[in-house]
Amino acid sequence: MNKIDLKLIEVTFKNTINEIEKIIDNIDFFNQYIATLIIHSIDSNKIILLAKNEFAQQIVKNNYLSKIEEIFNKNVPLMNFEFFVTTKEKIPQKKEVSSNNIVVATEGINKNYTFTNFIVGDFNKKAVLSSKSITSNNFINPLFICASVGLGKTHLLHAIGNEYNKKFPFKKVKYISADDFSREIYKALYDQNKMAIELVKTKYEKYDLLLIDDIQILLNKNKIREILFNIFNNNVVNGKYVVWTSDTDPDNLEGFEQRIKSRFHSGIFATIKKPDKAMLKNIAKEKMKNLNTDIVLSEDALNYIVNRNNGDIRRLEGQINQIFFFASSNSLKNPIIDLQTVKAIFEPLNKNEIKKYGLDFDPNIVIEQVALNYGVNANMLKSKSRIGKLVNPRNIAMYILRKKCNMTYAHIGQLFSGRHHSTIIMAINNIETRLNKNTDLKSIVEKIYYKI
């Protein structure tokens, strides 16, 4: 690699760290663990980073390495770099190694994301079992995984790639986000070489396993969808595997032609649901265990972060990291973190929530709990739909947000598809009147509020 390339990598890495800073709320956390990262070595398309200590290495590896890799590669279009993080103490003595026979079979796969460190529960069991079948004769092609933000669909894609590569080391595997795929296609479409787009198609049709993340972003990109659909068809016809992810199921992918939706349904369709509170607590405990520390959360403190999380596992993991950063930075003598300490740690975050919602937590949590209690869809509850079974739980959600959480009528109206404040008042009055006569309803409301 020449001096110009090295300079480009140094500048791009510095810009990448600056981008990471924008998504981290705690500046002390950033300065301790991210800003201290340095490039140790570059070997072909592999970049080794040095962290200040083992704890910092674990934080970066589990939460930020894939993001660093993603941002960095977006700004270096001609190569796809793979990032690793270690510490100075773990660097082995230099040995002469011949790389003449090394075959790079995977592209874009994060080696840190495996099935081993993916937490499984009832909420994601089907998706995990379908994913693990990639190396067996039971795999049904293609696999479509649907999940909201923060529930692990990207982790699962990388785990599939790693498992497949372990079983078939010389087969070609490619992970790419739909966003990056779009950029590559646009670049080819505007290339002066008229064969550029055909070359891209040929490249993608050579992969034995193609993993494509977040295809919902192709909503208004008709040409990109058409090209991707052609690649997909050719790969499946030729016995090559394709796995997609999206934040919504195929039938609700607006703008996608029916023939494409039908293709998505031709294989296995697996949904990752939001985990319940009990599962979130188990996940939180498992994440804490992985940090290799003696520090634990009191039951009240654990309930506090879980109840204000709304099922986002990625966010939960970030909150745990913030807690342990605080604990390690302040050298706490008591290994048990109590509720009061946790509230102090998240005070800046709570202020942001209050500014946005008038509450110190996301009010969608209330709606989710009410929807769960009545067996209805939370999004339908917020919609303008007047279906009979939605009216009562919707009114209860509005009542709790106003009377128990002190949320303004205007904010409640915004949550429920822009409803007028007079509609909100009528709904709340309706529940208030019934509560005076119906002890069962009162019990239900108290039960939901307690869970929040």
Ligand code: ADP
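Take the two forms, find the largest set of C-alpha atoms that superpose within 1.5 Å, and that set is the rigid core. This is a predicted model, so every value here is computed, not measured. Positions refer to the first chain, counted from 1. What changes on going to the form predicted in complex with the named molecule:
If you fit the rigid core between these two forms, you'll see the Cα of Glu163 move by less than 2 angstroms. After superposition on the rigid core, the Cα of Val376 moves by 2 Å or more between these two forms. With the core held fixed, Val85 shows a CA shift of 2 Å or greater between these two forms.
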The other form holds:
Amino acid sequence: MNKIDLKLIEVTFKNTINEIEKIIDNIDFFNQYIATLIIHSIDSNKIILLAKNEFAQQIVKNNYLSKIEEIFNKNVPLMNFEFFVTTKEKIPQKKEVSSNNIVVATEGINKNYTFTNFIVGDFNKKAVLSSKSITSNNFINPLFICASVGLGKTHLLHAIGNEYNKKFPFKKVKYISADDFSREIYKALYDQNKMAIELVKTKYEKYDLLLIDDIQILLNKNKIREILFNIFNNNVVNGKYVVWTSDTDPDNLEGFEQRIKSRFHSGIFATIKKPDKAMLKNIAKEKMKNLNTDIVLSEDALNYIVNRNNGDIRRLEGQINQIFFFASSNSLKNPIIDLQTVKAIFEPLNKNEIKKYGLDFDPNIVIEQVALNYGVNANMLKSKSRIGKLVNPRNIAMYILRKKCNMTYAHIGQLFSGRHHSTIIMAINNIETRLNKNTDLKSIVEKIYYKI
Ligand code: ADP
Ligand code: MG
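Beyond the form predicted on its own, can we have the form predicted in complex with the named molecule?
Now the full complex is given, and it begins with the chain already shown.
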């Protein structure tokens, strides 16, 4: 709920109570029953007040509620609030309560998904424009957004909810996945209680904006589909807004009745296409920026990432997070992540090196174990990277491969990105000297070797 509007309501309510004081002779009575009233929640145009006990509730309800309503509404032109009074005991628990004790009029909306952090390009322009029009007079109801996974359907639904709530804080908004909706209906059906279904229906028909995600999952759920579409029809007829998403084009929603499919087309239909490589690069850069990090990806590193992405923004976000995590946990000195580093992060270890080195085991296992023990990336150990954190574990891996596994210096050099054998000898000597003095290091080496 918008803070300014909440403030306005609170101030107006206080003024209203002051006005009421003027018409009550008995100050004790006023202090007992009227001054103790607080706003519990605001729901669309309904304001629910809490009285301190049931007796107070009755007094207010029978004698003062309509007066409060009248004075209050006089002070907020263009709005018409209806007042209710109840007691704390009668309020169901687990409501979403904001810091100032006022229930927010949105349900299931994630505040972090907004239009501000939604990147727009040709691939999703129509869907974004149609979504943003939710607060204008041009909104075409219902809106149907269709896109394959990871392209921002869920993000958009929440963004619509947040935007609508910002503009119309007193309207009721609900986000629900079709899956959760099904569960709710199943529960009511399972209870074999006709009233339960009716209650669910009534509940959903109250929402000024209903955001329903992933309706393709209703494929084999005829009964649930029917109930949902009844709600939908009623809401649309009553001028309430509905936004649907699906990963399948409405015409291809197999198992959905033709009648229902054609209803999807009664409003506006917007598809999000897969972003192309250039767009993916923009999104990657934007996502990096949002992480508030100094880290930048070199152009070839960016190309490497987008070439391995088939247009899935969720996956791209995962890749960026992985890079960010790697850079933070390895405290990289150079903020530029180059191709070699991203390769090390994403390419699986090559396990076909057994034959190549004439061994009877895979030397990568040693490297993986050392990496695991030191919390570094195994591919980075093999790489040419000179990050300080890698030096010691890399030397240990070389030591184990030579002294415990009898691998030749030349082969170890090859395995570690073509290092010269003299480098390997130096690394191993370094570990040998330290092992004689350092019992901790000795036990670490033993422990790793034991695991192999
Ligand atoms: P879907 O519901 O279509 O499977 P989501 O809405 O869950 O996709 O999006 C997956 C992830 O990608 C989310 O973290 C979302 O914030 C992000 N995302 C998707 N599209 C965009 C976009 N255009 N701009 C910014 N982030 C996006
Ligand atoms: Mg989704």
